[in-house]
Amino acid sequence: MKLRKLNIVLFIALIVIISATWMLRRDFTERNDEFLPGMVESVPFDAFAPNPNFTDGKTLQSPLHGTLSRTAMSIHYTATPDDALRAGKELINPLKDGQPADVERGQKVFASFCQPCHGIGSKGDGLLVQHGFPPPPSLLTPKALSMNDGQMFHIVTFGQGNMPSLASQIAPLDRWRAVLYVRTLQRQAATLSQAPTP
């Protein structure tokens, strides 16, 4: 007997849920009912929008004369020779204490960016260059040793040669980071080179 009324008390609750289903059906050609309409229509003003908060009428304002963002660096410097040699003389790497987070941050960028072409050791044998691409310089010749961050940092953001301005790919931190994780190679590579031979 009581599962008869079960029966009942679902099949019932089947009916209205079928009957709620068809009246409450979509009309594809109406706009839905609006639930907490404040997330549709923003209380702020639009970056676009007249605004008379500010004294242009305007709410999208110009960024104040002088600054920069905090990811932005001011280098003034153009793609040529003699501005790499004086970006070497003038720019120091921000990072040069060489903590292992950046230099492991180095490593990844080096790895997605350089070494298709300079290969995993720096040596300019990369695999790019084993598939007919101009081979880039080895960054272990003493002219790359002597090189100063700063001109490393101008080749990277500006490109030199076949290699390309890679400002646009990799945040100017990162790069000083890759500069950083050069260094290491070079360093390793030296160590390396004046070990006794057995």
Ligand code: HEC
Second form
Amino acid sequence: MKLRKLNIVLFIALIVIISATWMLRRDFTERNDEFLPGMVESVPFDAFAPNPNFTDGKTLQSPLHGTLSRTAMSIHYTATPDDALRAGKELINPLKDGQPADVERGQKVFASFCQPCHGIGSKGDGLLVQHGFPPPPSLLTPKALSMNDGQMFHIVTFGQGNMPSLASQIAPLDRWRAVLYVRTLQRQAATLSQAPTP
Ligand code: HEC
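Switching conditions: you have the form predicted alone, so give me the form predicted together with ligand HEC.
Okay, now the whole complex, with that chain kicking things off.
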């Protein structure tokens, strides 16, 4: 009697195993059976696809009227030396406390976008200058030392004289990081000049 019960249990187990094997078959051209498929498949909208969730039917929404993206440049400056001075008074470097990661990133931005003209130590002797580009002034002069961060940010954003605007190449926060790195170079130069000569 016991044997018969065991056989029934084994038979049921066999059926379960065979049906599980059949259900979980791996045909890679076909989707497998999914448990709660709704949790796996979300309903994404492509940026330019129609979207019934918004009244204008678009997925990509325009910024609200009268708002400005947090990283956008304040729009009330023009490319003039006067506005550069004004920017120096009004704009504050958001990375003023100079975290090491920001300075490190600033060094990379400087190496890619400033060094070709300004040179590795910002003395105005970059590779382009060695090939005939009009040399920029050193960024270690009293004039550059006394410039506010905001004025430098304005110069990088709008250009000055022979220096082109780099606004389309460098994102605003990275411009501030480059300024931060120029400050680091200036501090290093000041420390070196104060060191006693051996
Ligand atoms: C294509 C070459 C070039 C590049 C790239 C460049 N500069 Fe300049 N920069 C110049 C020249 C030339 C001047 C001098 C402009 C003038 O007043 O005629 C200058 C001036 C400046 C000044 C003002 C210095 C002063 O004493 O008036 C600052 C600050 C400055 N650059 C920072 C930067 C920073 C930071 C970067 C990178 C984000 C950069 N520049 C990239 C060529 C360049």
